[in-house]
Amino acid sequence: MKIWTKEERYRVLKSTEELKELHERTVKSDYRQLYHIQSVTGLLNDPNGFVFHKGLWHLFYQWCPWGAVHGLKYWYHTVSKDLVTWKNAGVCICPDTEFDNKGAYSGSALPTEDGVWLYYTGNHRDDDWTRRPYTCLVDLQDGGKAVKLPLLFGMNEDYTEHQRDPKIIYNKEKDKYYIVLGAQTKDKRGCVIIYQSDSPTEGWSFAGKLKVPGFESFGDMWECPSIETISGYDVLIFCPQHLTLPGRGEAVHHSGYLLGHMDWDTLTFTPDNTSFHVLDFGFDSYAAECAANPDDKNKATLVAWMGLPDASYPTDEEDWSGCLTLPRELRVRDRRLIQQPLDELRAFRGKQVDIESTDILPRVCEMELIGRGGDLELRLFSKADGTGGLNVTYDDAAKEITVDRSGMAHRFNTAWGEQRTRQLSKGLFHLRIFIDRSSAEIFVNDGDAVFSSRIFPTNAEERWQLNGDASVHIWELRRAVEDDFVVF
């Protein structure tokens, strides 16, 4: 595999022509997705700036154009009318100022009358490679022009250099704007710091560190924080790093949430209980980004990076990596967040597979399974002799569902574990599974749990089989996301 120099990773993109040959190679990959947002070339990671404005959903992603490597990051822009069909719109934020000379890092968005304001972390490096983060602002005007506005604020010297991922929040009751940032204390503990202002574009001052009772020492860095209000509950979403959690193997990067109450006067988020809830029980999900639903205040829409920091994937050798999860509707049920696939996806169902005459599993499909009780074993992408594949098992006595990808020919990130298990208090009665060319998203019991995972089947891994009492329907799915070569 190629060894990247610092100069190669942080090379400035100057023209579309520089990427033409790379894109032509990339789109020939057997693992290019048909209905997921994916990197146009190079590497995709965090989703950014997810927002609805004047009939369009805007969603950006972190993009390093040169290969499957973290380096100079841009914000790449995609748009949709229905959250299912997405079009590439090209680069929106370029790292071209003193404040973001080594990357435009993650952030959020706020719709305005004339466009969308984009808040992001400018990753600045001195000549000796010392990092200084800055919180920056771009005005994405309705005509499509992106204009960088004056710097909002710089690094807080009371914390380490790890201060990033601004989430803009407007509190109507106080008529005040807040920015929450993921941060790290000087003694290496993860936290959230908060800034406030009467204006979204100027006058920002440090308000303090968010107090979260019971979570004062929970990982050494919190990334991508957000405070959402869903179904009348306050939800603190964040990504704690460098800690292990029960049932997560040796994985050290997580994406999850706390349900509770936010007091903006005291900057205290009081959790309902001491449990940190994982958002996604699969192998590959991180940096969740939420957008409010314009028609229903009881729900939000969530999308995440179907990947992890410090991970590697089989397409790295093809010089590209990364896709986003399907957008999901987010609600609160039984004091837990549930994630449900969008109803609009049903419109992309194509031919229904005659499962009585074939056990070939389409590489792009939706599967629905309705359980009738008892143990179940579902193998996806097994070999002709019935071995291997992605194994989904349900133990009715233990009330546990387990996803195991150790049977796939392409194994990766194995040190973090190849099994993930989730307790199901009500047993297993429903699965809805979305399979694309290199991913599987398994929605359990109408959104009670979801397992999102990258998988890379070979030509020999094309069968499926079920042991247990359940009805199954499979539909081929049509393309929903175009793989257009749009850069500038």
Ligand code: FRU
Second form
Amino acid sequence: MKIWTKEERYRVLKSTEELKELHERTVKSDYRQLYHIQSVTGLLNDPNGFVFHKGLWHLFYQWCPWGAVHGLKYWYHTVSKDLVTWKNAGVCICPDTEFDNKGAYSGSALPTEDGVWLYYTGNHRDDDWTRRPYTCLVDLQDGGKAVKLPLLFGMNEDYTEHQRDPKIIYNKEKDKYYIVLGAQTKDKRGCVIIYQSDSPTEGWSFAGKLKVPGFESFGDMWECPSIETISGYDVLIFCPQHLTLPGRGEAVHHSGYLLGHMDWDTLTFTPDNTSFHVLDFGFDSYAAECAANPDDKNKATLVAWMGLPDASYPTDEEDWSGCLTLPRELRVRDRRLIQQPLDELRAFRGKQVDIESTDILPRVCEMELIGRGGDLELRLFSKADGTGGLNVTYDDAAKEITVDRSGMAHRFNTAWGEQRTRQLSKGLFHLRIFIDRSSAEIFVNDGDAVFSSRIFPTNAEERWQLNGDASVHIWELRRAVEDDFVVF
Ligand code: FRU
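Switch over from the form predicted on its own to the form predicted in complex with the ligand, please.
To see the whole picture, the full complex is given below, headed by that same chain.
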């Protein structure tokens, strides 16, 4: 495996030409997907700036062009009219100023009259590699031009260098703008700090640290925070780092939320109860980002990085890594966030598989399973002798669903555990599973839980089987996301 030098990871991209050969090689991979947003070359991590503006959805991702490594980060731009079909629009924010000399890190978007403002963290490093984060702004004009505006504010000296990922929030009642940032206190506790202004482009001042009763000591850094309002509930979404959680093996980075009430006067988020809810029960999900629905305040759309910090994946050897999850419809039900696949995806169903005549599982497909009660064991991508695969089991007595990927030939990130479990108080009655060459997203019981995982089946792993009482349908799925080469 290639060892990357700092110079190679932080090389500045000058022309499209420099990536042509890498892209040609990348798209030949057996693991390239057909209906997920994936890195055009190199590495993709967090989704950024997800927003609807003048009939178009904009979604950006953190992009390191050179290979499957975290290095100099750009914002890569993709667009869609329906949240299902996406087109590559090229690089949007380049780290080319003193403030962002070592990366244009994650952030969010605010639609304006004639464009979209993009708020991001400029990751500055001095020659001795000391980090100083800056909160920066780009005006992405309707014509497609991205113009950097004056710096909003610099580092807050009362916290460590870990302060980043601005989420811009407009509060209508107060006619005020807020920026929430993920941060770390000097005694190494994760938190959210808040800035405020009367104008989205200037006059920002520090408002204070968000108080979250019961969560004063919950991981050592909170990344990618946001405060959303859905169906009248306030939701604090964030990624606490360096802690373990029940049912999550030895994984130390999590993406989750608290449901409760946000008081902007006292900067207090009061959770409804003491539980931190995981957003996704699978192996690979992080840095979730929410876009408001332009027509309906009772729902939003959520997308996440189908990956984890400090992780490695089998395609690293092919010099690319990372994809986003499917965008999901987000609602509140029974005081929980519910994630469901978008209805528009059904239009991409192709041929229905005749499951009486074959047990070969298409590499790009949707499976629907309706349970009739009792235990279930579903093996996806098992071998011809029936062993191995991604194993989904439901234990009816324990009312517990488990996803186990230890049976796959390609095993990775095993130190964090190879099983994920979730309690289903009402039992298991429905699964919708979306498979796209190197990923599986399992939606349980109309959105009660979702398990998103990368999987990398080999040619010998191509069958499926079910033990248990359920009816199953499988459809092949057609391409919805272009995999073309657009850079500048
Ligand atoms: C989360 C994260 C963010 C940061 C970005 C850099 O995965 O570490 O906190 O802005 O990735 O790519």
